[in-house]
Each structure stands twice: as structure tokens, then as C-alpha cells.
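Only one chain is shown below, in C-alpha cells, and it's the form predicted on its own.
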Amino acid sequence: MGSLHVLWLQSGGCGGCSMSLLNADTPDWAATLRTSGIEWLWHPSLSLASGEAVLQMLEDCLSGAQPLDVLCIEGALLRGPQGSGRFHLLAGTGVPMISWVRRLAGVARYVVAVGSCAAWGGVSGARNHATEACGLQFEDDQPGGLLGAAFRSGAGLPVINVAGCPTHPGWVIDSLMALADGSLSADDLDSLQRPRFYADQLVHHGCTRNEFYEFKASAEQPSDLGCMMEHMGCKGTQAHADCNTRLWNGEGSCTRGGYACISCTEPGFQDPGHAFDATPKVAGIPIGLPTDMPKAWFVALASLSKSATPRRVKTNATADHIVVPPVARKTRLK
């Protein structure tokens, strides 16, 4: 198995999925990708080269001499002003960005946007912003983006979205790995192109609050226990990502910690019409369901659900600590 060539560039972001990336949870990440078969060309916050060496790496990239497999773009790519990308230039080079990306995709095995920036535009194309910001090949949940919906790679995939904000250091790392064995193919994207091994999952399953999500036993304010689906703005239900079960830094996720699931995978998360923190309802019912229920069914099974809530889990709900635990009963077979 020959090596895989990773390319990884920073466009409009924070650099958060980058950030992320160095929270893998192995005790040496680089080696990992070694041993994978996993070759990085450059990336620019963890590679040594830079100024007129990577230019002409970019340069070989393109002429065909340097292979790339994989172009990584962290970060929306910027079409302003007026089209023009000059809100984002190369450094060095005085050519836009966006003008760098179409190329060596072009050249590029594979493409992969790391990040929901790179994916839709994400937070850096919120409402009203300046920067004609959008995703390599989406733009928000619209088809298009920079590259165009009939954007194909050089192994004839469409661009591989690893969205999150940030991404999870586990989804990029498989996907490369995925992608050095072969064993990504189209098949394995969703209906946005996101690798199904995350995507096929909801941020739900896992939750440790599930039990009161089972009783609609619904957290009040901050710091309370209970599911923050009703009133707390949390869209775990609808959220595509494995977060509960596979873990930040081994242990941790945002409904784990306290905070809602805001979605964060998903197209338009920056922009949801409401505070993040707030489930907007319509007499009494939220509007966002859970994924493949319809309403009239959440309404009855909420109903049936709040009557038959043990006293246990409605206390604990509004409380930041367990206030009565589990009655202990003899467990030994009859």
C-alpha cells in the first residue's frame, strides 16, 4: 500500500477543527497516520515548511510532480468582495484563495471539507455577513458551493463533508483511514456527504439524559438534570453525529456537559431563528420533533409520557444533583 498525500489548508475559520484534531484521542496522532499509510504533505499550524517551500509544493501539487490524494480545507471558503475572493488571499502569492482551492482540487483524489465552515459555510456564513462565505460544494443545504454540485474528484467522489463545529478529531482520522484502505466509497456518504459511520447516528443515542427524555422530564434553567429537548433548545434528536457514544477526549459531550446539542453538524446550525439555548414551540409543542416522528404521535406519547413519570426522575429533572436515587429492590429470581 502505497502512501496517502494530505494537503491541509486553512480558509475562513477559527482553526477550531484543527484545534480538534490534536485532541485524538491516541498518544501520538502523527504516528497514527503513519502507520496508516498516511503521509501529510502540509498542513500550516503543524508543519515546519513555509514561504517559497510550500509554494512550490503547491506548484508540484498542481504540475502533477507532487501526487495529491487528499486536499483537506479547514474553514468557509471567502468569495467576496463581489466574487472577487480578495477578502482571502495566499499569503505570498496575491492570488484568492478560493482561486488556489478550485485548482488543486481539480488535481486532487479526493477532496474533504473538515469542519461545517468548509461544508456549508457555517458560522463564518451566518446571516448578513460580508464575506460571501460558503461550503466547497454546499452552501448551506443548498448544492453548489464553490466547486459546484457537479463537482467530481479524481477517484470520482463528490466532496466528503466531516462537518462539525468543531469536528470530531475521530471523524477525520477515520475518514483519512478510510480513505488509504479504499473502503469509502459513495455508498458511504449520506444524502449531505458526510461519512455514514458518524452520520448514520444521532447525537441522541447515548444520552445520558435519555431517561428523562423518556418521561418528558424537561430541565427548567442551566444545571439542571433533566432533558433539554423542551425547553433548553436542545436538538440532540435531530442531530446527526455520534457524539454520546463516541466521546471527546474519551469522556465528554455537550449534553454530558450541560449544554444543548445545537446541531452543530448540521446545514444552517449558525443560524436557527432563535437563541441557542431555547426550544421555540408552537402552543405548547416544540417545533423541532425528533427525527422520523410525527407530531401527532410526540404529542400523544409526551402525554402519556409526563403522566407516567415515576416521582424520582420529575424530581432529579429540576435539580443539579440526584435528589432521590433508584429505590433498591431485591433483584434475586422468584
The other form holds:
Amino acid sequence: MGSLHVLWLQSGGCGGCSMSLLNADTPDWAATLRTSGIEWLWHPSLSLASGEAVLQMLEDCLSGAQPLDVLCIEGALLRGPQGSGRFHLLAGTGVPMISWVRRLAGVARYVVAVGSCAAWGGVSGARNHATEACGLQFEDDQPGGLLGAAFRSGAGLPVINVAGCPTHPGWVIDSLMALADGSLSADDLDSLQRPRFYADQLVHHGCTRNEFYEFKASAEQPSDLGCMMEHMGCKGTQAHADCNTRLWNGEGSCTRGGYACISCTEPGFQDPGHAFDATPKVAGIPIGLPTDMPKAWFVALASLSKSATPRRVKTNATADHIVVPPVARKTRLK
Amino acid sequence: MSNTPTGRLLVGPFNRVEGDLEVQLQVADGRVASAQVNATMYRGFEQLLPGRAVRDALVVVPRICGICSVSQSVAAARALADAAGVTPPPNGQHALNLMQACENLADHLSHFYLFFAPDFTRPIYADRPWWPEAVRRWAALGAGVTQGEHARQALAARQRWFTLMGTLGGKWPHTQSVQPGGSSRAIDAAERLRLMSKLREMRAFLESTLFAAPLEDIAALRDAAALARWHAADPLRGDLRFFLTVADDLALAQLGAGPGRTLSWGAYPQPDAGLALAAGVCEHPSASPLTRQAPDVRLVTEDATHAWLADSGGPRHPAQGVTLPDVDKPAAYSWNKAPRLDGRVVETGAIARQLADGQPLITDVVQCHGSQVVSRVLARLIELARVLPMMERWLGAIVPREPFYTPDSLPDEGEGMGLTEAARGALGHWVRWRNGRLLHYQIVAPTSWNFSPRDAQGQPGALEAALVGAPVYPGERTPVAVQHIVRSFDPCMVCTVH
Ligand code: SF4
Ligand code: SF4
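Having seen the form predicted on its own, could you now give me the structure of the form predicted in complex with the partner chain?
Full complex below, order starting with the chain above.
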């Protein structure tokens, strides 16, 4: 198999997915991609070519003179004002980026939405946004977006949504590597077209606060060690991502950083309908319970586990460091 | 073909900068006669923040920018802290400074190795004696090209460096551990030691590859003459000296003169209330001594005359500012407003911080040669050498088990301002809220200062003026001198168009 030619363009986003990508866990970033058969046609942060040379390359992709295997789009597609696309003209062309993206998507073997902006609209598509932002094939959770629900790329796949805000570098690298070796098929995408290798996990898996969760020993303010589901807005039990098993920046994750998972891989995360750092409740019960748990069971288990919470867990939950350590037994473990 | 290019040039897409940039040049007799700088995208954060719960700002504003997200968070947290009257405890202040310094230094590193230096590998320089070495060290990533060896090493060092953020802030970009009352992530005793070893790893990279000298030796270079002696002693050793070699050959110190006036809001507040890098406005007109004074934030205005943004009522202070699209406005050519200080153009960035802080080498270099391509890059590298040892001290001052966070109680109504320094310079957020909901949010980003369009008086922005006089060689459509100048400012257009 030849190289996988990747073209990366940015529109209405913050550039954070590119910056995140550079943090991929490798001592030689360029070699990781090259030895996987991935060849950059152009990346706005990394390539030498500027100006007219880039525009020529885009034309060559459109004419077929240059094979375009993967079109990666980072950032939301800005359709405004009034559908004109003038909120983002591709520099040097006077032509709306949405037109470039529509045309290039038409010749690409695969189209990849990098990050939640390109997948769903993301923060750029927040409730009171003015830019008419949308994702490539979704607008929040509604299929459609810029390219339309029926869109299929040259290889017959819908847009691959490597969602996240930003997206984890590992999710992007794995996706590109799977495309390069031909091992990513439609079955490997979930119902929102996200690669299942990360989207079949929950953020809750591997969270260091799991013991606090078990006992509903809860954090009450930032920097507390307890579970953040009950009071601090954590959506880790519902958010599809492997953030606590495939860590960020070596050893981090949102919950390890002391703040709630805001489910940034899900459509509409930017407008949760409540303050990000607070858990909405009805009659004292959080409304956003784990999706696969009946509410009555949750309530019963929570009240039982709260009554059984060890002092250690209860005390540490509202402290910023371990105040009560686990008891060291004098005898051997049995 | 004429040997003296003349006419209009539209340069874009302009890459290896953050975001979307287009530059329009009028060229006469082989030189840029005038330039217009266009930010080609509108994002509208100032429209989507009002109406939200106040603390939501801490989630939304880092997403203004994926390259200075911590600085955006710090500006927002400080604006909220300002209104709530809360101060982080010493540990919390150190943790915030460590995160912000981590991001700022990473930015300097990426700028030098990934954004700026690759221009020296362009074929137009293939006849220069240093060219093969520049390609070996600094080649950009590209089809058929193996990325330069030092660029690869810098990228690896950067990746390791950002593991600091994994511990301190959970993830980068877009941590939410930056809070008005400090950090939501307390550091324990063993973590403090592991972080220290990561600071030492970066020190090792800088001292072997970038400087080929101890950081303290670099920070101790007192004036332009000392720098020249140090350079001449071994002109290829380390990337700073090699850069100076290239810069001398290309006379880069003649390129891209700034407005002679710089602004820094000051950086890294200390628990004793001082700033590790002082705030200041410096004036350095050629041939007269440099002057410093404290910046007066009341004198900031944003002028939207040439932006596709509403401008009724003329230039406004950001506390009263409005940012609403007006796409059919005649004479507009950018989504960037024109921030001015007392009606005047200023330059911001590492050079402004080092001048405000009285750093002797940068002060002397700017006195002798002005603010231009070389002094701008030098200021960033000096900042790397100066701030890393500060980080070692801040981390050393952290006391495990003491608090990192002071609870805040945001009032129902509030008004605040958060000023800080992103890698690229002065950043300010102005916020107002009522009944727990944001009413007003305005952001003035570093690149808004540097890359501003003309104002109502017709004054060009800092870059627009710096481009005038840049050479355009026969056949060039994307002039290399223009690229050096633009990238010496390291623009971040996504911040600009927030
Ligand atoms: S903090 Fe969130 S992810 Fe962690 S245990 Fe609690 S609910 Fe699960
Ligand atoms: S923990 Fe949640 S909010 Fe944080 S990166 Fe993962 S999915 Fe996104």
C-alpha cells in the first residue's frame, strides 16, 4: 500500500486540536506518522509551503492530479452570515472556507472531523452563537451539518468524528493509522460516527475517584478529592471517552485535574442546560444518572452506600489531600 | 521580467501562525510600500458568553485559543477574582504561575523550532553557506522531507514538558483547574519532586540544543557587545548562536521595525503581591534613551473603523466595548479591531515584557537596534532562559498539604478586569454580570494589538507599519522577508478573532 496523503485544514475553532496532536506520546512525532505510511500534504501549523503553493496544491487535489486520501477538518464550519460563509474566507482566495471544504470533501477518500467543533459545531456552535456554526455531518446531535446526512466519502464511509474538545492526540493518531492500514470500517464507528476504540469507554472507567463514587462521598468545592458527580457537574458516568485509562499529557484527565468531566466528546456539551460546575437535581437526586442504571436502584444503592461510607473515604472526600490514610494492618493480608 | 517587483500582492493562506491570516501588500520598486493585515475569520465569543452562568466563563474562554488556553483561563479567573475579592493561597498562586509559564515557554519553543526557523530552509537561501545546516536542524515537516533533527528534538522536549500540565492541570489545552481562588489540583510531596525532574529535563534540552550553555550564562549576558562576543566565540554551537549567524548574514536586524512603544501588563503575580515580570509601557525612539512607566489601563480603547464590526460611538474602552458583526461596512478589511493605548499604537510580546522588567540585554539590544525581527526572537529565547529558573523556585516554594484553593463566593452582581501576559503579549478580559448571569464580556488579545488594522486616524497597526520597506525579490509571490517579519510577531489569529 502507498502512502496515505493527509490534508489538514482549520476553520472555526481554536487550533487546540492541532496543538494537542503535537503532544502525542512519542519521542519522534514525525517518525511515528511516517513509519505508519502517513504523509502530510499540508498542515497549517507545520508545513513549509505558504500562499500560492498551497492554493496550487488544493487545486491539484480537486483536479485529481494529487490524490487526496484523508481530508482532516479542525474547527466548526461557519455558514454565517445568512448562509454566505463570509465569517471565514480562506485567506488568499476570497472564497468561503465552507465552499473549499464541500469541494475537497467531494474528492477525498476519507473525511475526518477532528474535534467536537468539526464534528458537531462545538463551542463555536453554542446556543446563542452568531456564526451559524455546524459540524461536517452533524449540527449538535442532528445529522446533516455542512455535508448532509447522506454524504459518503470516496471509500464509502460517513465523516469520521474524532470528537473531543480538544481531541486527544492518541485518538487522532490511532484513527489515521487505522486508515493507513485499511483497518477502519463502518463497523468501527459508533452511532455518532466516532471511532469505537475510544468511544466505547466511559470517562468514569479508571477515574481515581471511583472509591468515592461507590460510597457517594462527594466533593463540595474545587480541589476536594471526592466524586464530582453529586455536586460538581461531573458527567463521567455518561461521557464516551477513555480519558481516565488513556491519560492526557502523561498523567492527567479532567477529573484528575480536580474538575468535572463536561462530556466534551458528546454533541451539545457546550450547552448542558445548567452551569458546567453544578449538578442539576430533582428532589435531591441528580438528573444525569448513569444511562444504564434504573433511577430507583441508584437511589436505593446511594442511600445504602452513604450509610456505610468509611470515615476515611468520607473525610478525604472534602479535603484536598489524604487526611485519613488507609489503616496499615499489623498482620499479613488475608 | 522587471527586476523591481511593483504592484499589488495578496499573501495567503499564511501558515505556521495560529489561525487565519492574509496580508495585502502594495509593492513599489522591489519594496513593500504599504500593507494591510486581514484576520479572515469571525468567531464571536463575546456574543456567546453573555447570558451564561458566570463561572461558565472558566469553561468557555480557554476555548478561545488552543495555544494560550491557560492564559485565557488566567485572565478570566483574575477578572472573577477581582470582582469577588478573593486571592489564591501561595500554593495556588505558584501552581497557576507554573501552568501559565509551562504554556508560555512551550509556545516560545514551538515558535522558534516549528514556526519561525523553517523559513531559513527555503530554497531561496540555497546558495547561503549556512543553508545545509539550517535544513539539517530546522526543516519543516513535509512531503518527502524529513523534519529537521533539532525540530524533532524540540517537539519531543515539548511533549515531555507538557506532561507538567497533566499533573498540574489535568489536561492541556483547556484545563479547568484554573480558578479565581487558585488551583483545583493540589500537588502532593512526591508529585512536587517528579515535576522538578521534568523542569530539569527541559533545562537539559535548552542547555544542550538551544543555547549550548547554562541558562544562567544566557541570562547573564548584559549587553549587545557581550552577546556578540559570546556568539563570535563559537558561531554554530547551539541554535541561538546559529540563528544569530543566519540573522547577521541576512541582515534581519534591518527588518520589521516596531512602533518604538511596547506594552506589558506584567506576569506571574507572587504571593507577596509583586510580579515576577513587571508591568510597563516603554518608549524607545531611535537615538534617545528608553523610558519606562506603569501602564494606565484606563487609556485602552478599541477602534473598529476598519473592522467588519459595529463602531457607532467611536473607539471604546473594553469595559464598554461592543463586538457585533457589520459585514457590509465600507472601508473594513479585517475582523480584528484596532486596540490603542492613549490613541497610540503599541507592540506587545516577550520583547515588551523584558523591556518592562528592565532585562539588561534586551534593553541594550533594543536601544542599539530597535525592536525588529532579531530582537523579538531574542527576547523570547531570553525569556526561556529566565523563566525556567523562576519555575524551579516556585515549585520549590510549594508546601504540600497546605491549601491550593481559597473558596470564593461570587457576588450576584459584579464587574471585574483580568490582565495577564500570554506568550504573545498583553491579554485583558473585561467582565460584568447581574443575577448570576454574564452581561458583558470583552477580550483584548495580544495579536489584536500587534496585528491591528488602521484606526480612525489612519494609523497602521504595528505589523502593518513593520512591513513597510521589506524587500520583495523578483518572482516572489509570498516574499520571504515578509514571512520573517510576520512570524517574528508570532501571531495568534484565533485569539484576535475570538
Ligand atoms: S468524578 Fe466523575 S468520572 Fe470520577 S468517579 Fe465521580 S462520576 Fe465517575
Ligand atoms: S474527561 Fe470528559 S470533558 Fe475531559 S476530555 Fe475527557 S470527555 Fe472531555
